[in-house]
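Form predicted alone, single chain, as structure tokens, below.
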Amino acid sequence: MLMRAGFTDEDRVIVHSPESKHPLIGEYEKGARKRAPGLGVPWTRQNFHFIQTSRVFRLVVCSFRRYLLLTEATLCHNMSTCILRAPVSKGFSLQFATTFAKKTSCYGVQRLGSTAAPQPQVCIVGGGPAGFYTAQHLLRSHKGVQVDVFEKLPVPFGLVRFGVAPDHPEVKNVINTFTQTARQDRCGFYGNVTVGSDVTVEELKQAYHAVILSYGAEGSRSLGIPGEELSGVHSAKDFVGWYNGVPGNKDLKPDLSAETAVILGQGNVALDVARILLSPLELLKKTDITAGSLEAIADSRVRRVLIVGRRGPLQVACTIKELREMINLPGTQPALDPRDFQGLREAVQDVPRPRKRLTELLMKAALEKAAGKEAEREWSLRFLRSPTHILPSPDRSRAAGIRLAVTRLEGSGEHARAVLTGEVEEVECGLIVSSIGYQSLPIDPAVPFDLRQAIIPNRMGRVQQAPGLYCSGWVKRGPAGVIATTMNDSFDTARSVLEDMESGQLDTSTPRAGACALHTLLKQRGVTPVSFAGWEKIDAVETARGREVGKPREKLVDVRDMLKVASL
């Protein structure tokens, strides 16, 4: 981020002034050697180019193969002449300065000579695995590139903190190859900064070379049926969002006073939520749950949860290791009935092995069940059902009940299809989670956004008719896929860019002032960016928290807090 060795006798110092429309370019001659320490050292507007520093003429200067302090400069009318108000001091080392500039927020200084090209500024939006995947490829694969993050919310991370389940820690390890690359000299992150409200993509556009939309899904795919507005019904978003500490989902308070509770969808995310509904207190304990979920589910009378699902067990759309963890949950029991099987036993042989492991573990269960195990709560994958109605209470204040219509599939495999029987039941149940997908949402009206898919319409990352705009993750390509899947989407985005950065283009080969252009914008819309270091003190905060009752971190989950905690 800040200093690279070798700079010369010619090398120039270049700064750039938040409080200004222009850059103030200065220039440490050879001749500016023998002045006096503190008489100044001359500026010219000539072959300027920008380095980054948000406090107003504090800088780092090599020169010589020697690092000069320059601090508290002030700036004459004429724009001229740089008086120093504190003697430049010699000596320092690289060690020493980097941790200068750290602690001023300086954000870069690129070696400036006659034939250095301008370093490329790249932002990327939205700080979740996407965000961090793609930083991460394009810091290691170029050597000069200036990468910022923004982000919505104080903390960084994304669905990794927010989505992942609770008592997956595993999963969670990935947030240490974020941090790394947080910590880069050459990367920047900036929470609490709504991109689309506190600052435009036409902005970010004006003030870096490229940027990279990977702001995920924060919407969910509507049921579209009768009654999903009633108090009861949640999508699975907002309830995952919920236990795992998502500020605008702290207030939930899900209804968990019926014996019943119905999940619509059978991918990983319904799993999740059915475990966390039914596993014991003692597990939930020793996660990052947060307090007010681990104590509404300490109080819930939910003992039986039906994860319903259009399609047959040759559709369900979770992994082996999200349906073993159900079946082996302590204190519950599958309820899976044998004759939604007849028959697969041949039909597996052919599919593949992913999917014919998965039918098999589901069939062992069903039998099991059909052998007599008893639990004190139950579970059950309840097939060919598609709901119609919610059902409301007498008062019609809340959700009381759903109407599923049966289904029988049409054709095989992952292809077949659900059409209707004219059969229906009905269920008596106090929750309902739609867990039948997540959706992105459009950022801005300057970004193109295909509504029908719920995409940014793109080739290998490369926004369609934008110039000059990426995308990565979920709002590339919808959301599906595990971490791993993202991982790789990321890196076909990064590569996108650099080819375009070597092949002209994308040209970077005039400045772009990067983030300290939106210091003073951010400033006068009242809003206080949240560095990696701000972060770092929630972190620390969140885990001492933890230790006190045992778990690995209390989160906080009131961006007021997040933001006291953060400037301290």
Second form
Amino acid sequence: MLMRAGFTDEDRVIVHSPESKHPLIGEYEKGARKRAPGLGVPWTRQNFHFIQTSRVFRLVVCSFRRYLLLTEATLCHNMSTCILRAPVSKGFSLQFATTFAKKTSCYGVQRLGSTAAPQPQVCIVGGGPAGFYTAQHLLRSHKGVQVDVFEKLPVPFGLVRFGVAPDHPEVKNVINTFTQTARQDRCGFYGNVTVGSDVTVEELKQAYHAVILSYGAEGSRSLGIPGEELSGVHSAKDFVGWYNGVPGNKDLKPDLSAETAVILGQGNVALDVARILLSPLELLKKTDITAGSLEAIADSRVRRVLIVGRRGPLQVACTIKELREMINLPGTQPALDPRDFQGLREAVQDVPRPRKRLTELLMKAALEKAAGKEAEREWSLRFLRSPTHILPSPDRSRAAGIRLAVTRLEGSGEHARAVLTGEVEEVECGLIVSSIGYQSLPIDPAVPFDLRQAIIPNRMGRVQQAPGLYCSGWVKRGPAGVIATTMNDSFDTARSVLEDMESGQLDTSTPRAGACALHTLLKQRGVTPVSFAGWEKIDAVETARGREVGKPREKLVDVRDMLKVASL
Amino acid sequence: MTAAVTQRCLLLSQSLLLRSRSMISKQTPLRTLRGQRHTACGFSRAFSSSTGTLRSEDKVTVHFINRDGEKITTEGKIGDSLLDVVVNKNLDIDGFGACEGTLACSTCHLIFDENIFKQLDPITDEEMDMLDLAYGLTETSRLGCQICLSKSMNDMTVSVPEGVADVRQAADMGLTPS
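I've shown you the form predicted alone. Could you give me the structure of the form predicted together with its partner chain?
Below: every chain and molecule of the assembly, starting with the one above.
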């Protein structure tokens, strides 16, 4: 039996009760007879059976044709009564025990390999690119480590699902590599668990050898100007969350009834927002944009989008692929002012190629007259403008305009600074989207947090003054960069963790319970984790619904719907 | 190859692509999913994969110098892209080809020898847009997903540059973790 489950004579097993961190049942070793306290069942090799179903080992102790299934939540004697009532076939019924095990959740067993090989337990907080890339690197580099990813939402993948624009499906291909990682035996996924409230970081530190914080940036930088709270003003994070199906943003109801929309910030996220506002409906409806936002955009009267930045064309933060996309957007035309580009041709001769090509593309778009019929929709980049006030409508119920101070540049190149000139101008608009950056938030008092920089203070991913705590991704470096940047960063943090395991800085000699320790706790708190298999059910429903309407998927936007599907 | 065979192969690969595109939503193993790459070498690969065992004339030897200096020598089919080679041979290059050959990242960035670089197919605007964001860019850099193996590349050496970070970060971020 032991052989069948892949164990050898050399294996040692420690069985935990999730209620306590210490082994409850005792240890089994080859040939040894040990008493199992509380069971009164002598433990011999013949009595021991292991079943491996998906990623968890179920332990069934069989003695005198009585089967006891040890699960995490129930005490042994309850279980034994339960099983005794079930039909018991002659010899050991592996099939029965397997079925039974699948119906209950059993986390009571931690398998140890040979006594020499450690099985460090690592917990990752956050199931986005940072979390998964960190997990991937750890699992590849260490053959014994068990990695558990905790995620606040029932669905994984973070900004790959909720940030990448619907019309950029190729960027989402990384989900395939994350899926491979999550499906590994030594990787666990626990969705619908909010670290900081459902379980504390202190509790995670008890259960795991290392805790890696990769929870990204769920807030956004505020403008800090009067009128920011008026209806009609949104952060880009919320607007993007709205069209990408973030459950918390589904009721955003942005006002798309005015002709002009103003976007503050000139990065790639700003261009994403502009593009979604102006894209032809025929293109949008084939993407995974949410049904609710598609409906609102279909009724949108937005025809003109101003993308405003404090500095000049040479400091624009967006990149060339996204700009090219904007310039070629069907049904729209750029309305760039050639005067903004005077003298720039000479200025870019010596700058690095990426900046040079980007500026040349901008100049070309500014100077070329649009061929053929003028397009119905228009977008422009407004440089050297800094917002000072958001102006209310006469009844003060919503935003109706924005006052922009004119700036000039001091210095040049990437580090030029915008300085106010004293001039102002006003623009009438019905929608203002502030795209000036995401921002991380502190989630637990046990984790040091630098409020000024809005990151977790760390060195090479090791959280300062907090042994056993690490961080990766945006919460470590700040909310900038693309998936590939985060990938590299996550690999760096994983390397720090591995180094510390190797050097003994991280003591992995005493086994820790890992997820076993938390299962009862979460249940007591009324939290039902969603496993990766649960996400795959949600995934199947979303793709099936998408197929019906010609979209890659129709996202579920309500957490209750997600939980319902996951538990089917 | 006659024109008729060429046409049939094109149709075959197109229908395979269409059918397999609709399968992406199902839980297909990563390999199949990866097969939907839009590399510059799509046609020849579809053709070669429909034949049986390949003759040695259809293969070239490629050496990869990994980030840690380790040399990995492998074989690739003529017509396959360098991304195909890394994936098919499961080479241990961390984080290579994140976007699976769709020109949406720069993680397949490779550095070529001068003499090989000169004979490569000219770079498109789309490739250059992404290459420009690659970390450690050199004069002989290209994206591996766009470079198709040819006979003349036999025994060539390519290097994986240090770090695959994309440089698309906010210009005025100024945040430095302590």
